[in-house]
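This document starts with one chain, in the form predicted in complex with another copy of the chain, laid out as structure tokens.
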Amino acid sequence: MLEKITKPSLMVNKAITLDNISRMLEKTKAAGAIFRPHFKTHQSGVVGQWFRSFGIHKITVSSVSMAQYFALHGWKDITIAFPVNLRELPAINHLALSAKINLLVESIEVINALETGLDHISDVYIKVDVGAARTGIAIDNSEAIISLAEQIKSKLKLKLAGFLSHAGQTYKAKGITEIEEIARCSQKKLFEIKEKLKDPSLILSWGDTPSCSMLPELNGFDEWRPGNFVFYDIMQYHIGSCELNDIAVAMACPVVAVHPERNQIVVYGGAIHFSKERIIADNGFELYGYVVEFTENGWSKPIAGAWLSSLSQEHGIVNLPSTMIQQFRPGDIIGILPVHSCLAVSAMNELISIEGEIIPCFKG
């Protein structure tokens, strides 16, 4: 499957792919709760045809172009779940003749400014800030979120159609008692507002790939919006909301150095491929990536005391154990496990599929 790689790819391995979005899909089944993922992750028409398989129809973007793309791919019920940017009005409209969108908001001057300047009646759910300090309204200003949602009631362009939260949080959480804790305690606070507003049809939807992952039930929430874990990544796995063997892609990158003397390789991909997403850990290790090898059908499990150590715009190094740094020649393919996937896919014009498809992605 390497012989056409020049550059630095972005492999996907399907398999892994469609295991990670029935496993997620099951666990809102189970749950009763609206399956709405974030196409954010994987961006790509292609992949989109995959979860529409599994009879998802429902989706999550974060951009109104992101929205545009995926309108033109079939989609017909669209999230927009950023703040709605008010400059991009016009193309709100226009992608509203097509599709379904959900629009994000959480003031009464952007309420003020669809009622004037929507086309059409949209669905609109109110951003709470659940901790993240984001965006949002503070989850614990309970009378300006009511207040707002009477806003929204009262404008004829606008139907409330839930609350929606994103709990970036998780992200620094230590382990499953913390993240818990967070999805409990919001689903509380979230759900005493609802009550307070007298309309069971609101919706709680809730995000985040750590808290979708790692809790063992997905109760509590109407809809659940994650997008990471259909490819997973390093930082993931340093989370603990997926195993090594859950990650979906994996960047083929051309070796075009080899130094034994300080048992380092320099590959060809660096921050424009993979971002400068890292890891940092005591000491100042930096990690931005781990290193795999390409097999048959797919690639290893991760070298031991092997690491994606730094990146210039084009350049990575790789530090590899000694024992190995003989192995590899100018002109060999090394596989990159990458520390955001979100970013690195954002950064490729196309993935290629393990099986030699190419699958070309949006380009914001």
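What would the structure be for the form predicted alone, rather than the form predicted in complex with another copy of the chain?
Chain alone follows, minus partners and molecules.
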């Protein structure tokens, strides 16, 4: 596997990935919800086939171009979980010729433009901000949400499918109790809005990996859209969403220099491969990844006292225990568990299985 590695390469363990998919699917079924996983993490037609093997046929993506990619791979029911970009209306119309495309809206201006510009009838979800403060109508502004819903219902080309939210603030929550409170309060308020509209067919669509992974009961939502769970990463491990052995990707990085005097090695693997996502621990301690050694069947547990300590464009600096520094030479390969697997996949544009299979990914 490693003898052909010449540059930073993102390795994926298929067995771990399949376990992650299976576990999340079973949790969703137990909650009585629709499973519409977010494909922005793996971005791969091949990994999409792994989902298909579980009978999954509804997916979420983060852009029109990603929807085009997965439509070409045979997916027929796609939610674009990003507010409609009106400049892409021609592409949306073309895409709708080959797949059912569900759109995301939050303003009357976009609704009116869709009514005029769409060539087809489309399901739309109202984006509701449940506290992440990114996009959507604030959940406490129920009057605005209901008003927009009624406007949608008056249109000929739009069908109100429900309300879609992403609790991004769970990534910064302090423990499972806070995550549980975010989900509980959000579900209660969304259900109250749904009741006021007197339409039981409306879907409450929920998506974030921490709550979907950690909460033993996440009931009351009609649809789950987690994405990062497919591979997990160091960030999710620190949040408590997964165990270390649930992380399904590791970056293989060539060693280019060894500095025993400072207990560091330099690897070919920088910000353009990992992004600059980091974990900030106690006393301002920063790390950009855990260090592992590759094995015949994957990789080891993280090496105690070793971490990816800094990144520049192409360089990565790895701190190692003094007892290990002499084990490495330029030309060796070392593994790094990334802080954020979604961004690592996006940066790399392909995966390599631990068996050596090249797995192409979407290139947006």
